[in-house]
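One chain comes next, on its own, written out as structure tokens in the form predicted alone.
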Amino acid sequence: MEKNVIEEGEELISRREALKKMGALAATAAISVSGVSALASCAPAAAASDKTLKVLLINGSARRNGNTFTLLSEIAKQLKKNSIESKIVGVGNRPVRGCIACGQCHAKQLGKCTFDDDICNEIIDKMAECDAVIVGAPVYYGQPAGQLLAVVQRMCYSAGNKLQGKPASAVAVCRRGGATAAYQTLLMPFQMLNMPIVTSQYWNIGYGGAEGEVSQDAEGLQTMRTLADNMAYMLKQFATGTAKFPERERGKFTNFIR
């Protein structure tokens, strides 16, 4: 049988049953924060210094230089100066499932969607390297584009335990309205797993419609910076415990009345 078929009469688990199994895991995480396991957690701070961190950014705009990529870069570089690695992985416009409630990623203890056919279980690999994970999405319809839903829905479901206590934030951009609903629904899934949230100095939104556009939201991209640098200090916080908080810069507005 191929991985990614589910026959008639296999095993299921029911999501309620899954559900309690990762409020299980989540009382555990609650312990480490940082999403190292306990005892890794109660090593020396020197020790803990000597990690490279690094944060999964994943695009979940079907254009691969769009909005939410110059976004998703502004953030790149802000957290390179601030010394911490990033990699943008985009969710693309080829195809991506939605969950079916199989329950084959409990039933079989897979720690991955069961469906191997597009980038969910790539992006759960990579997830299982990074220390932080940032979610970002262009507004369709006052919601986040459907595809990043999809993807981030299965990982958190069928790999929640890779998520467990790494710091998490999320992005939207729109052409006008609907991004403050979009943005709250991008970081409930991270609330359910207690991965701490990333704050900016305003909420993480920026507007633009054609592509690029978002560039000239200057007080967008310095969300953007402000958040990376937030980012940083509590990755490097849990890290070590002696991380200087970030300087601000002063503060930039933007009404985008012309």
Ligand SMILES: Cc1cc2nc3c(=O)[nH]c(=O)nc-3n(C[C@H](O)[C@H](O)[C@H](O)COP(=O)(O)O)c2cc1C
Given for the second form:
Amino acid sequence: MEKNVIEEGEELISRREALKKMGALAATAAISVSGVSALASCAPAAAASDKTLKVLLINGSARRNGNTFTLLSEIAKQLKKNSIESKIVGVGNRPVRGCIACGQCHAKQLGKCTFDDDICNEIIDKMAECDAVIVGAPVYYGQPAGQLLAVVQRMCYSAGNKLQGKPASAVAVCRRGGATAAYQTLLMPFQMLNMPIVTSQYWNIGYGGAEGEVSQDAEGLQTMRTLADNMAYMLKQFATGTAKFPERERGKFTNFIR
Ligand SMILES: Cc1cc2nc3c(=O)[nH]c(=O)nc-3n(C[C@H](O)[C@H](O)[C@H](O)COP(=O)(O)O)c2cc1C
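Now that the form predicted alone has been shown, please provide the structure of the form predicted in complex with this ligand.
Full assembly next; the chain just shown is listed first.
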């Protein structure tokens, strides 16, 4: 099966280096090894783990280099500027099952879906390694694309313990309408899993129809960068308690893409 995974890890600095950069090594906060699920204790900073903070970006479009990918790439670039690693995983264009409520994942305590014949468990494995998640979807008939919903529902049901407490967000892209409804739908499972929701200067939506067209949506792209800054801030704040609130760009205001 096509992996559809893009690594965004090159030249990234470790969590310890990130802390140094933030001037946090001089401070008293320490990072819990489990990452973001616990707030920093007052142990010496030297005890900080070298674990790099990572965000999983799930592309819910079958168009590998489409508009959802463009928005997630903008987030990945901005996370990198904040010394946060990220990885874009696509649901791809192969069939994806929906949850059939068989309950095998719980009955057998699998920690993943009992069906191992599509991308879902691969995404769950990647999620387990990450400290936060952002899902992105194209809008289909005012809703997030079905493949992504199928993956997210199975992931939350079978592997909710790997998501609990991790910051989460969502991104929707459409040609003209339905993005806010899709955006809200995407957030709903995370709101049932004690996941802090990361927001931006606006709802996390972009406008574009043809592949890549969303790159003309200057405000949409800025919204993604602000989201990435806020995600980085939340992750670092949870890890150290000493993160600096992000500086803001001058606001862009566009009507659709102009
Ligand atoms: C089946 C289908 C339904 C769509 N429904 C909507 C819609 O309700 N509203 C809208 O503005 N665009 C709609 N679109 C357009 C896509 O949301 C838009 O092209 C988006 O940028 C695709 O993202 P992608 O390039 O990441 O796949 C639809 C496209 C398809 C294929």
